[in-house]
Each structure stands twice: as C-alpha cells, then as structure tokens.
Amino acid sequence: MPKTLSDAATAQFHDDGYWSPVPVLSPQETAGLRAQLEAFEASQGGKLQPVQRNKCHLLFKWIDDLIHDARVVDPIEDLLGPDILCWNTIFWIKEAGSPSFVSWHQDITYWGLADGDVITAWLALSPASKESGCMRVMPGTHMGDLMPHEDRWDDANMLTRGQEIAVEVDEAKAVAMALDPGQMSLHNVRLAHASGPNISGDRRIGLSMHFIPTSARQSVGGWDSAALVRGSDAHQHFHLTPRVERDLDPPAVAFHEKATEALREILYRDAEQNTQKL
C-alpha cells in the first residue's frame, strides 16, 4: 500500500514524469527554516557561497533532518521502494527581480547516475509562482532516449555549464509547477525542465533533494557519496555521508569538502571551462 501518494498520483508520475504539489511543511515550519537560512546568509555577507549550494545537507542540520523526514521520504518510497539514498541537495535561490533562469535540460545527462530511477523533490521555502520563476516541465520527456545538449555558458543561467537541450522545445506543451511555501514537487530527472527569471517582489527560495534507490551507482569517476535515508544499503555503491549533529559540524564540513570536489569532477567532466558555480 502506498504511504502517501494516491494511485492516480503514482500513475501520473510514471506516465508524465512528475507529480505536484505534495504538502510537506506547515507555514510556521517553512517560515522558521527560511529564517534559519537567511540568518546564515546574513552572517556571511548576505548570500550563500557557490560551494555551499550543493551537498548542503552536510552543512546544515535542518537539511539533514529534512532528507530523513517521513513527510519527504514517504512519497519517495511510494515511487522507489524501501531502500533509499539521497545523492545531493541543492539550493535554488532567485533574488527578487533577478534575471537568473534555468535552461531546458535533462539532469541525468550530466550526473553520471545509472541502474536506478532518480527522483528530485523540490521544496519551496518561499512562493514559487510563474512570476517568481517556478519550475516548468515537459510531460513525457523522461521516456525514450535523452535529447542532445549543448553547453552555452550564460552567466544568468543557474546551471553549472549553462547546459541546454539543443533541439527546439515546444513551450506550449510545458506545465508550470507552482508551489506554495512548504509544498514540494516530484519529478524524474530524465524529464526536461526549466524555469524563468524572478520578476516578483520576493525571493524565490527552493531546495532540491535528489533521491535514488540503493541499487543505483555512479558511472563517472571512482568515488561518490550519498546519505542513507531509509532502509538498508546492500549494494554499497556510494560512500555514506555522516549524520549532522549541528550546523557546520566539523566532521561533516570536512566530508562536504571531499564530496563537493567529487561532484565538481562529475558535473564538469569533458567541459571546455569551469565556471565555478559549484
């Protein structure tokens, strides 16, 4: 029996590649997490450093708690089964009035993950509306062969390489996944997706959490890490990340340095340049 998702939700996820919205946090909880993030940003000049955007569950206890939270993991178990790893966590922050955007792309093209589905849970900590640049998806593009991509190195593109699908995308078929604070969306990382600039008066703050079954493996490079968030890991394809005792916990910060260096090598493999967005 599913823990959270209805039969209709799981069917749409498998057929179209996404499901949204999924309620996760109360308004009070969401506001509290946003306040924690913004207090940390204020302590270091007002924003995250690029290296702090990825594998951030190794830096902040509240994110490590989130990736183990049943409200997040139960719907993932409905789709992946009982043995689950969280491979990465990424902040996606667009300031009010920011031109930052995400081009049409399929994540799996660059992540090197094989032998298992990969699901992104994208949690809104502020309103993710059409005006603020919510995610848009192209239903059904998770099926079949991956589309060709090009690296376009646009400074306003939030992706590491400015990677973009190199064939025409029919925008009329795109579905906007608007979210209220505390809601999350789910999508298969083979699904083509994008987002536009934030023309609203508030920051658009999102946290993506990327889940894989323990059967998955990294096909690029010799070392990668993931957090075991449910069940057991009989395959041991990834080095398991430590639990975080407090924000900026020294052992976890040291692990974060190694983990992000390995991730950088994966994401920039065969690239003509390194933009240091990670």
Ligand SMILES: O=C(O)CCC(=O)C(=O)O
Contents of the next structure:
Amino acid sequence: MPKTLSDAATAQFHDDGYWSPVPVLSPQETAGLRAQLEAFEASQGGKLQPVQRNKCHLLFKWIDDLIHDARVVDPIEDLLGPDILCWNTIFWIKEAGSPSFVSWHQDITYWGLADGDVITAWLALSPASKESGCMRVMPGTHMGDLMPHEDRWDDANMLTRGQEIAVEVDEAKAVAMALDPGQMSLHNVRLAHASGPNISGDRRIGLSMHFIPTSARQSVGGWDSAALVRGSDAHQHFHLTPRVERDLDPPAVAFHEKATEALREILYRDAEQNTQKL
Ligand SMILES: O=C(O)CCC(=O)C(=O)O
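Please supply the corresponding structure for the form predicted in complex with the named molecule (the preceding block corresponds to the form predicted on its own).
Zooming out: every chain and molecule, the one shown earlier first.
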C-alpha cells in the first residue's frame, strides 16, 4: 500500500524516470530553513565553502532532520521499499544573475553505487523556475545503457569535473521541473538531467538528497558512509553516519571530514582533484 505517491506517480517514475512536484514543506517552514542557511553563510562571510556543499546532513541538524522527515522519506519508501539509506546531501545554489549551470549528465556514472536504484529528491528552498535555472530531465533515459561522458572542466559548471554526455542530447525532448519553494522533485539517478543559468533576481537554492536501498553497495574505494533513514540495515555495506545533535556538532563534523574525503576519492577517480568544487 503506497504511503504518498499515487499509482500514476509511481508508474510515471518507473516509465519516465521522474516525478514532480511533491509538496513537502509549508512556505513558513521553507522560509525558516532558508533563513538558517543564510545566517550560516553570513557568519562565515557570505557563501558555503565547496566542502560544505556535500554530506551537509553531517554539518547541520536541520538537514539531518529533513532526511529523516516522513514527508521526504514516505515517497521514497513507495519507490525503494522499507529499508532506506541517505547516501549524500548536496546544496545547489545559483546566485541571482549567475552563469552557474549543470551540464547534461547521468550521476550514476560517477558515484560508484551498485546493486540498487538510487533516487534523488531535490528540494527547493527558493523558486526553481525556468528563469532561475530549474532542473531539466530527459524522460526515459534511465533505461538501457549509460551514455558516454567526457570531463569538460568549466568554472561555471557546478559538477565536480564538468562531466557531460558526449553524444547529442535532443533539447526539444527535455522536461523542465519547475518547483515552488518547499516542493521537491524525484528522479532516478540514471536519468539524464541538466540546468541552465539563473537569470532571475533571486538566488536559486536547492538541496538534493540521494537515497538508496540498504542492499546497495559502493563499488569504488574501500570506505563509504550513509545515514539509515528508514527500516533496518541487514547488509551493513556503508558506515552509518551519526544523528546530529546540533549544527557543527564536533563528532559529526569529524565524521564529515572523513566522509567527504572518501567522496572525493570516488567522484574524482581517474581525474585530477579540484578543491574549488569539493
Ligand atoms: O541543481 C541542479 O541544477 C542540478 C542538480 C543535480 O544535478 C542533481 O541533483 O543531481
């Protein structure tokens, strides 16, 4: 019996590789979380450091709370089953009027995750519109073989190595997943997706949360971590991240350092490391 998603939503997710929008937070809650993020940014001079963009559920209690929140996890359970890990959380912030973009890519090519579907939930903390550079997806590309990718290092590209699908992508078939603040989209990480620059007058602030069944494993490198957000973990393929008691909790910050170092090894395998991005 599904908890949240309708049969039509589940069918579309399986057939096309995405479903959007899913309402999660009220406008007041969303504004409160945005304010917490921006207060932290202001406390350190205005921006997140690259290393703070990833595994940020280990740095901020409110993100650890979000990845355990039933409004986020129930639709994931409808798609992945009862035993769920959150592997990573990533901030995607495009400043107002910024050229930041994300090239067409399929994440699974770089994440080393095997033996289970991976679902990205992307939560908007500000308007994600066509103007502000919302995500665009290419329906159905999660099926079949992965497409070849090339590293095309580019400062404005938010991806770690500027990875891009190296065959022509038919933009006419892309679907824009515009979101209001407090809504999230769901996509299979085999799905090709991209986003353009932010030509709006507001920041585009997104938080992606990446969920896997506990049966999944890391096929690159020896050590990786994930948070158990629902059910139990009979497989123990990942080191479980601690629950976070408060923002910048010293044990969780120490864990974050180890976890992001492991992530760097995975994401940059066979490539030069770029500390501007992670
Ligand atoms: O935020 C974006 O525009 C892209 C996000 C993305 O690539 C992802 O969540 O996998």
